[in-house]
Each structure stands twice: as structure tokens, then as C-alpha cells.
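Here we start with a single chain on its own, the form predicted on its own, put down as C-alpha cells.
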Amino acid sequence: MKPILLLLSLTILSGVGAAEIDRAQLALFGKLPAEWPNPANPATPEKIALGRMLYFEPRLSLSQEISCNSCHGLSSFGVDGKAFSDGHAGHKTGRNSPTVFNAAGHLAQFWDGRAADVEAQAKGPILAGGEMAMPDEAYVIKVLKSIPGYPPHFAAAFPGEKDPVTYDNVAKAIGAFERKLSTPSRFDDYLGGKEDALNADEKRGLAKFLSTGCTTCHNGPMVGGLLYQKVGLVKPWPFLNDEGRSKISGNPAEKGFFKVPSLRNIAETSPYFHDGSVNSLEIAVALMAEYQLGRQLPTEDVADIATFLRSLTGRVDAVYVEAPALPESGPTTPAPKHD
């Protein structure tokens, strides 16, 4: 994609350190919404309370010990702030677990797109050997009806189905709880005009992410996660060793493209990158200007930049994410395996 620059007109007002932004330029990122509809699942109620159980339900997985939330943990930004995820028998998973806050906005789930929406990707962990390790959807599904609390539950989120408790429709009901998790933050104050959101510092950095061409890849409302692009786009990366979405399309063109990550909450969000390689977000800023761009940035901008991507930082609802009460294991639950 030919980089966005052709709104930009920046003005950087010079011996006092601010910055003055024309707001045209700010139509590059747009509202982010409440929530992402899915027409083909609609959101109820009752929908979305199963689908919040079943993101905390331990038991959708071989060992009863690891849930959505183990990786994607809500009262820590969406995301568990390792290198890589911790799966079934102690494997590591193969790439940084990203976060699921705003993600159903996204163009398609996980690094390489492999999923269509969050409905799709709600499927692939649990069934993948080195995450939950669930050994097939039958599996998943004599495991939940053996739990008594749960087949009510389908019942009144899928209503007038024979037999409600099904695969799909569990990542239909964990689908339609994530489709609201939107996190609003300062900067979707200063977008609706509110101009003391961001302060003097934010508002520079702001004008340098402009400047600098960090838009052409992080765009949109949640400022990133509209596109593929290869990593070391100008500059070979030097730490690249996965195929990327290559693997998944096929197209030998696409080797080391990944999808461009949001910066919504960036600064909570560490470590950075598909390989979870970098800690710092002042070393990603700069690492992403050098390999993204072709530009060596000073210390200076590299800070500004760091200071309004901190300004991302949303609010999370902390009653729609809490922890709800899971139903007791029936007479019949299968045991946790540990293999």
C-alpha cells in the first residue's frame, strides 16, 4: 500500500516546543466504535454472558488449567506480557500472543490472518496441541454438557436450536463478547475536538508520528491492524525467521508480511513484535523508523513519539471484563490431562 501522506500538512511551531496540527490530517484515524456488529452473529445478552464464561473457562482445555484469558488476560491490557504464551505441558507458543482489546476491528486475526474474524480464531487455540490441546470438537463439547450449568446457558443464548451446544457456537458466544471490547482513550477525546485531551508533549509527539510516516502503515481507527506489510520494508530485518503470511497465502512474496499490529494501548502492551523481542517502546519506535522507513531518528523524536503512543492507553470497562462465576464440573467431567 503506497504510504497516506497527501492529507498531511504540518505546521511545528517553532522555539516553544508545541505543535499545531491541522485537524484535516487527523481523518487518517477516524472513531473507534463501541463495538464491531457481526450480522452473521448477532450480540444478545444472553450471547455475550456465555461468551464471557466460556473466555475464562479453564476447562476448554486439556489441562483445566489454561483459558482464553490465560494468554489474552483482560485486567492486563488483553495480553499476558510474555515473549510467548504459555500452552499445554509447558510449550511455548510460536509467536507473541496479541491483544484482544479492539481486535474485532481488525482486517483478520492472529499474525498471519490465518482467521477471518475473532469468531474463527476463537476455534484455533483450543484444539492447537502446544496451546489448550483440546483433542477434537467432540471432545470440547462432551466436556461442556457434562458441566450442568452449561447447557442452560447455550440454550438462552442460542434459542430454539435442538442442540445449542455446539463448536461454533461456542466461538460464536466468545465472538460476541469480544466484538465490545473497545477501549476508548484521550485520543478519541482530541479526534472529537476536546484540544486539552492531549498535552503540549502528546501533541508533539503526535505531530511527529504524522511527520515521520508512521501513518502509512498505522492508520484507521484502531491505528494499525488494516494491513499486511513486511517487516524490514526498507531495510532487511536482521532477526526475521518466520515465513509470515507467506505460509498461510502460499505467495513466496509475502514471506516475513505480518499484519500491522494496533498501537491501542501500546504502551501496556509489551513485548513487541510477532517474536515478542523488544521490551522498550522507545526501541521499537526506533527500530520501526530504521527498518519501516529508512529513517534514524533522534533520541529526541524517538521520545515524542513514545510520549503521544502513550496518550493510546484506553479505558478498559472494568465490569464488562471481570472475572464471572463458572459452573461446577459435573459427576461426569473428564479429569485434567497432563501430558
The other form holds:
There are 2 protein chains.
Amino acid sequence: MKPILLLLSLTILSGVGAAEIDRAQLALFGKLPAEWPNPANPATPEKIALGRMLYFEPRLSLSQEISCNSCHGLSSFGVDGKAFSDGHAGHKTGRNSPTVFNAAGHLAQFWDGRAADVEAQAKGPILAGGEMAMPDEAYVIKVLKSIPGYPPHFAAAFPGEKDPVTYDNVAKAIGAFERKLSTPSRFDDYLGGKEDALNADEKRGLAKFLSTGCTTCHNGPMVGGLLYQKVGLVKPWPFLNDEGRSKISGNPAEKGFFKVPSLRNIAETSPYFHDGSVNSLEIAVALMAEYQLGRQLPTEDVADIATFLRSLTGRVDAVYVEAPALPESGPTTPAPKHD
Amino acid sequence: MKPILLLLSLTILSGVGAAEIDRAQLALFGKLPAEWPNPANPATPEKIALGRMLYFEPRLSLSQEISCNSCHGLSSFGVDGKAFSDGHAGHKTGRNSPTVFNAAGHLAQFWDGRAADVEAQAKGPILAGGEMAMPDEAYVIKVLKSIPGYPPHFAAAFPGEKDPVTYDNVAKAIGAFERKLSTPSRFDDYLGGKEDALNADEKRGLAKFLSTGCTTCHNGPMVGGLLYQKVGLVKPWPFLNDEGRSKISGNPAEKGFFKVPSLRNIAETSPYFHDGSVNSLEIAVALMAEYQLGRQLPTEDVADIATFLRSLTGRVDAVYVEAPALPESGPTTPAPKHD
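In place of the form predicted on its own, the structure of the form predicted together with another copy of the chain is requested.
Below: every chain and molecule of the assembly, starting with the one above.
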């Protein structure tokens, strides 16, 4: 019996120590693109530069204090770290602000997918009463035209247009900028064939991520972001007062469905879930395994999967993250309003 | 068979609708005291007034920006709402700041019980390098003596003492103040016999709180705070990098043990647990049931228990909560230091 026991022990040891990953399984993912071009909104350096300015522009809010970057902070992995974000006049958002990094690759925008792409998404928060609270598109354009530095930037970004300072072009410029916000990580180096880009612990975590079934939803280059799924798929979620996608689609079968978040930079983008209900990555992993997959994961599997997830923290391109200089207000720029 | 079916249906209905609480079970709790006197530190109006000033005093920190109230904010139910609090020079605390309300009734202070009472607790954060960061007791006394308004207050609070401005007396004054921070709620009215002080939903939640076994740990007037327990008692907690009580007691059997928190004001004191890992009350309840009691609670039981817990949100006495006027610095008061 001894040789068999020895063989058994070796098998167990290798199961715990080294990861056995069939590279064919990695086709579930795919390397992260460097950008997500939109043929309907071709990127030019001028458009991206304008989009970056508008992304950091607090005068797109009624209080002149809130920019896109306030809730989706580029220097903090595209989030603000809060369960719900601070909008106009003390309002809190109804859902957690997702990261803007790699968002352009998602199947749609917002937790419920109500905007088709980043261009459409950009139009929402500026006019939302509890967020940036601008009264209407005309007011946004009035503000931008009152800032002498902006019209030339719009003219350069949208050449040949007679009146380029439009709300559509605001959204196009911001969208073009956001389509560059890709954060490749060591995981992409590993996917590209560099075996030692992940260490043994991370590979063991990846193997468990695959074998546990996490890739049922978290797949593709963003490790998520490509489908909608019900929160509490196999066991009712402890607290759900948000209809999610059904409110948008009108399909009652989609009640409690949300877009599966990307796990890129997940270790840096707590709190988790649509309501920011969990701060701990490990608790989030344990809850997902149990409520989505019906799996009670041993603590060491939770820890290993979390270790793999930390390898998805990416390289952020400083060119886009640094706050740009913004043009000065002009004599007709409206004063901030706080209520 | 019909009468039996009817009886069965009625029984089920009454089980769901009305709560059946044997008032004898309520002896597990006890009405919240209005204060927690300490014979070794008798309270006087002068001592409490001084303690309240010191509680709000940012010059007890090296940066002169952090007071007790910064992390244990009296206008926000004794907490700051953060997973970890902001200490000196960008440091974060290692554990979640617990609420100061009703803390004087606990068996000991801090998550690991390393201070016997609120007087002893008050001495810790002032001198902790990553918190208020005062270099030593002598420096604290130097600062307080340099503020002309303070010595008369110490003299009034500690009559007959030749040199009343001492670190022990700082702690005694703060402790005397904290011993008044009781927040009775409708639950106490109910315990006192007022049947309608809790509504039917809250009573159903209380019945489930009792029958689920939550009172194994969460008992007494504070609904907790009276014993230490292991996090992950029946199932290993998803993430634990904190030895908890064993580091203080030296008893390896207490590894991962923490003081059971009071559930008074729990709905207002998220995030939860020693590491602030969860923001949602319902998720916290579901995790506790599963990891501490081995119970998989149906969603409606989680919701009912959370509804009961919300009835523990108490009445806060404005007399103590409002920030007092603080005396002005004198010519020898040290300048703030930021590193």
C-alpha cells in the first residue's frame, strides 16, 4: 500500500501547493484592450484632451463643486470609496458609484445598463437632480460658452461643426476620453504567456476562481461587465430594496438583476455591490460563492481567490489621471448655486 | 381533515403575523441605565462639564485637529461612519471606532477589552502615535496648563487637590462625562411594560432575535458588551488577520475573540465588526447567524431581526451632544505639529 499512499500524498500536496491551470480555460478571459474605440465617435488627441478637461470640470455641476472625477476619482482607481456618493446639496446617490476604469468595455453602462455606452452615460449625472443637478442641457451649454477657453477646444475637437459646443459633443468628448481608461495588470502578462507574471499563490487563487465557478459571470477581458445577473441567484440576498434591471427593461423576470461588475482593480474599489454594502474583499467573495453559486467556501479558498483578485489591480496611465488645467470663468459665467 | 387543515393554517398565520414573546424571556435584557456611576470617580456637574470640554478638545492631539469627538462623534451616534478612523498624519486606526454611547456599561473597553473602564480607555488614544499622537503625559499637561481657561475648570472639578491638572484627572473627567452617555429607546419602554412601544413588525423581529439564538451573546441592558466571543464561532470567518483578545490576555484559546458589541443604536453605527468590513445591517445579521450560530436565515427573518434592531436606536440627550465653547490658547500654548 505504501506507494499508493505516497502517490496520494503527492497528489494532495500538489493540489494545495501548485496550481494546475489548463491554459485552454484562460480563453474565458482575454487580454484587456488598450482602448475601446467607437466608430461613431472617433478619438482625436483634441477630443480626448477636451474630454479630460470636462471630466474634471466642476462647473458642469450647479454647485460648481462636483465633477465626474468627484465620484469616479481617477487617482483612486475610478471610485470615491463611499457606499453612496455625495451629490448636489447633501443628496446621496441611490447606488454605489462604479469605477470608470475599463467601463467602456462593458455591455452597457450603469448598474442596470440603462445607458448603451460611455457617451450616453456621461449625459446622465450632469442633469440628475441629486447628482450634478444642472437644470437642463441649455444651461450646461450656457455655462460652457461663458468660459472663454472652452469654445476653441470644442472647435478643435469637432472640426467643421458650425456650433460645436453642444451637449452631444460634451458627451462625445468625455466618452472619447473614457475609452482610453484601460488598466492592464500582471494578469494580462500572464494571459499573454508570461508564466511567472503571477506567483504561485495567485495561480492557486486563479485555479480556485475557475473551479469554484466564478467565471460563470466574471469572464471576458474585464473579468465581468458582460452580462446581467440576479443578486442572490441560488439563495435570496439578505437585503434587496432595488428592482435593478427590471425597472429599465420592463421584464419582471429581471427583478434584482444587475450588471455583473468587472473585477479589474477590485481590491482598490471597495465598498462592493450595487449598494456598497460590503467593505471586505474576502467577505464579498464568501457571499458571492454562497448566494450566487451555492458554495460554502473554506476560508483558505476565500483567501486564495482574494489573492488572485489582487493581481487584477492594474497599471494606471498617469497621462490621463493627472488633473488638467481648466480655463477661467468669464464675466457671464453663472454663480454657483447650492440648493 | 378540514378542521385540522384550518387549525394548521391558523397556526402558520399566527406564527408569521403576531409575535409570541414570553415576557419572562425579556429578563435576558434589562432596561438601559440612565448612567453608569463609578464610586472611584464620583460625578459632579463641574467634572462632567470639564469632561465634555476635553471630549471635544482638539488640542489633546499633536495636530490640534483630532478630538475624542472626531472618531466618536456625538452628533452621529458616537461614531464616524468609517471602517477605520483617521488618526495623526494620515494614519488609519487598526480597528473600527466603536460608539461611545452606552460604552460605560461594557465589561471592559476597546474591541479586545484592554482597558478596564472608560477612564482607562480615555488615556489610550491621546498618546497613541497613529491616533492623537501626543508624545507623553507631560506634554498633554503642558498644553492644558498653557490654556488659561483650563486650570480653573480642573480646580472646580477636583476640589482640594493641590495640582489638579493631571493626566489621571483628564481621564477621570472624560470618563465621568462618558458615564452619562446613555441612549434609552422604545425598546426600554417595551421592557418596562408598555406593550405598544414596539410595533408588530418589531415584536416579530424580537421574537426571531430570541428564537434564532442571538441572545447567546447579545444580552443584558446594552444587548451586548458583556462578554468576549470568537468571530467565526461555528464556521471560520472569511477574513481574520487580527488576533483580538489573545494578544492581550496571552491565552491562545482566545485567538480571534473580540468583545461582543452592543446592538444599541446599531442601525446608525455602520460599518460593522472590528474591521468595519460590512456596511449593511441585513448582511451583518445574515453573517452573524451563519458564522456564529450555524443558521441559514430566510430573508424575511433577516429583515424582521433588522427591523427589531432599528428599535434600539435611542434618544440622545442634547445636553451632552452639543459642542461646548472651549477656552482660548495662551501665549505658551505649543503650535500644532503635523508629523
